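In the form predicted alone, a lone chain appears below as structure tokens.
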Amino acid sequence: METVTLTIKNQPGLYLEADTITPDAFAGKKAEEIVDLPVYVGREQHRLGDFFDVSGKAGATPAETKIVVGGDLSRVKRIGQQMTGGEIVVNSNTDMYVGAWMQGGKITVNGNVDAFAGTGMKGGEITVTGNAGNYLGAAYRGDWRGMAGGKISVAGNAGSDLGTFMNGGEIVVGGDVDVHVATHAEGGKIVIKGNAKSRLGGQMVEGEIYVFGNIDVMMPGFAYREDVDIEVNGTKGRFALYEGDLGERHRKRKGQKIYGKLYQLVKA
């Protein structure tokens, strides 16, 4: 695997829309070609090389290309957007849309990510060593297509509206989450190792939520069924199983209604 190293040298006046920082856009190019890829600040088009020092060369294909990005990236958006393969390592906090609509490959962020990381994600893996903002693995505003595949792992906390319209894939949060988890979900798996506030599974029709900590307010549309002994993300324990959202229409499978399932750890 060939490696391209980007180091930010000039901070944008507004925010830098850098959806060309992907193995797909870099594949088959040398550093002197990569610097000419387009990026945007507002409506103004610039060269990637206007903001980054670039060294190394890409592989022949996205799968053979690794990108390492360093410096203060807190004003850089859309790193890894729509990537299909390869690897990106971000050694900083970064702004919105990391791995949005991603289809394959791997992104590691050694820091925090802002809102809409992994939005509409279909495949691949995103690992965040810090915290994540709102709308992690969710649908874009006004859209109904949330995360459909792949895996997102966040070591710290996550914001609100996690997994909105989610219908596949997996999200694991090592810390706490804010309100509105898996709203309108039709599939997928969400693991919350810390605490959750309220409105988990609102209008959920299918999928699974696991909470290891406390839930401040349980949705009235979820009904307790039984305690079950299961293993989740390497932790064996007894979980209270709730089904819902009972106020929604639910499909049937083999004559039985399919409900969203919410599990809360009772005893590890």
Contents of the next structure:
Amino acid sequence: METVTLTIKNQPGLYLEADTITPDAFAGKKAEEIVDLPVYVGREQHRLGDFFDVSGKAGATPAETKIVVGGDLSRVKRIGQQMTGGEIVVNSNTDMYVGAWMQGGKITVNGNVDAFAGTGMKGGEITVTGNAGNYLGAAYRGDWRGMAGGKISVAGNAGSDLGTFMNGGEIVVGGDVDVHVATHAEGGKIVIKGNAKSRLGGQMVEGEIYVFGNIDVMMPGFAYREDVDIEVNGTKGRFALYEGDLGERHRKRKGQKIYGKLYQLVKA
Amino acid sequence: MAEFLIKNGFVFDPVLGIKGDKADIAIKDGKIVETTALSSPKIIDASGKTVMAGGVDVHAHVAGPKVNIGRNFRPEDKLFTYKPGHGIERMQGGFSVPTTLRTGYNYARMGYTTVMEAAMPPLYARHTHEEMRDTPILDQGAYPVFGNNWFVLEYLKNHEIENTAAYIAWLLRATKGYAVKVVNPGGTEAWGWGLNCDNVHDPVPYFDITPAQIVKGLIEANEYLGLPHSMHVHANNLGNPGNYTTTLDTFKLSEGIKPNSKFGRDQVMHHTHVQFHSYGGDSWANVESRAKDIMAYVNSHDNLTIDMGQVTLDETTTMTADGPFEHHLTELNHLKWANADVELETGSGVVPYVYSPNIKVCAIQWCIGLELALLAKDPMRVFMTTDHPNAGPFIRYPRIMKWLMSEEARKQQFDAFKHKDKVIEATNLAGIDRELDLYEIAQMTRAGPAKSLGLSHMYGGLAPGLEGDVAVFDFNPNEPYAPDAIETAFSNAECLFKAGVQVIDDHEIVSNGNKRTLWVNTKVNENPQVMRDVKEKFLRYYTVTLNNYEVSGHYLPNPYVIEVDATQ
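Having seen the form predicted alone, can you show the form predicted together with its partner chain?
Next comes the full complex, this chain leading.
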């Protein structure tokens, strides 16, 4: 695997739309070619090299390409958007849409990510050592196709609207989450190791939510079924199982209605 | 104004009867002229290329409130489709519900110069005209909807044709409309009660009138006035298995009525997006094509024209004044739904839809649309549309040309279907080997629609005196070609002239043209009763006053008025 190192040298006046920072766009290119890739600030097109020092070279394919991005990236959006393979390491906080519509490969952010990380994600892996903003693993505005595959791990907290329209894949949040979890979800698995606030599973059709901490307010559309002893991501314990959203349509499998499932840890 | 001479192209023109012969086309002062009338023209070398008149779209949803609902509630339709400004082109975006600018540019790229907005809610005519005004290049008109309008329901309940006609004349003038459109007659009004009209004899609640009375009455009123276009109907029971009988019943309402129009059309009914109305079976499990029955009727009745409503197998946005149908659709696909009620006039709904080649019903729908065109005996009466964006975006017209012109292209699509065998069993298309030629395509996309609209004195052909609307495509019909070459060439006109202005040069848009809005001004005898009814209903029911209703002035910066005298 070949490595390309990007270090930000000029901060954009607005925000930098850098969806070209992907192994797919870099593959087969030398540093001299990578600096010419287009980025946008507002409606103006610039070169990647106008903002970054670029060194190293990319592999022949995305899968053989690793990108390490450094400096203060809090005004850089869309790192790893639509990537299909390879690896990106971001050594900073970064802005919105990290790994959005990602299909494969791996992104590690050593810092915080802002909203819409993993939007519409289909595959691959995103690991965030800090906190995530709102709409983690959700659908794009208006779209009904949220995260469908892959895995997102956030060590810290996540914001609101986690996993909206989630259809598959897995999100693990080490800390707490804000309101609205798995709204409209039709699949997938969300594990919240800290506390949740309210509106978990609103209009949820299918899928699983696990909460290890407190839930401030349960949705009235969820009904308690039973206590179950299960192991969730390495934590064994007794969970209270709720099913919902009872107001939503549900598929039948072998004559049984399939509901969204919400498990809350009772006793570790 | 500039003069142009388009030399040595292979010309396809049903008006002049030229079927691919080499000919020169001359343009001067905005019109097509004899080549001898030119003095020092700019020469366009069209050797080895195809030359046709500008395309005419008889039915598309490109402007107005429900199009904008589609734009507003589908931001994902614009995802990854934005294109920054370039040359004369301004920023554009959207796929199935594009911005007004992209609508104008993309029609022009396909060689189209005239596009009719197929459903204008009268109360929101201003919005519709604002969007048409902002759509560059194209000549446009809009059809106000009449089929669920309280005035019409009340007059036609008692078969008051003269009053209906006077109201139509007034509303066309007030809204600057072009033709009489009918959507799910009575059914959209019934939707206000949570009901629908499933067949032509299903009475409308409260008004106690049937769809048959509405359709027949509006045809009679349309012919009483002698409007350029005929009554333009989207019948009841759209999109349901077994609905072909409702369609045939609707067709039959035109029987025995002769056209009364000085504008050269032969039909008294245009039935739109017939693909959605040609289903057999009684459930989605056994739905099948009834295109043969439909086309047997169409082929043997000269007073009828239709358009296809071809499914293009894309993700798109459905939008119609057929409110109950959109509710039915959202129950089927569970995607988001918008619904609107337009006071005394109409309603509408909007739902995204994915026509997937992996779904049997979508593939059957694809077959049915093509069958309609391929079973047509007279291509002057069967027009190419996608009911944009309902069955697919208009940018797919060149792909539909490919399917119509190449059996090989159809075979390729059949092979891509997941349920190929079941689809073949439920349809006729696999057994049809007809391949249309460019002359027949020109009939279906130019001369035919222009004639049906009563605009054959302006559009649809290359005869001297017609508008200087001419397209040149980089396509040599006399050389062997792969099916995909048709789609590529006709998606990207090499040159386009609109009213004598060169809009596209070497595939680049170089002018925003001289866009006009067509509307019909009908002179009728004074009718105090109708004017009293209008005043009374505005006072009693409307949320706006009569003074705030009429569209005028800056809404139509470049109007083209077609005068009709119905006082005799």
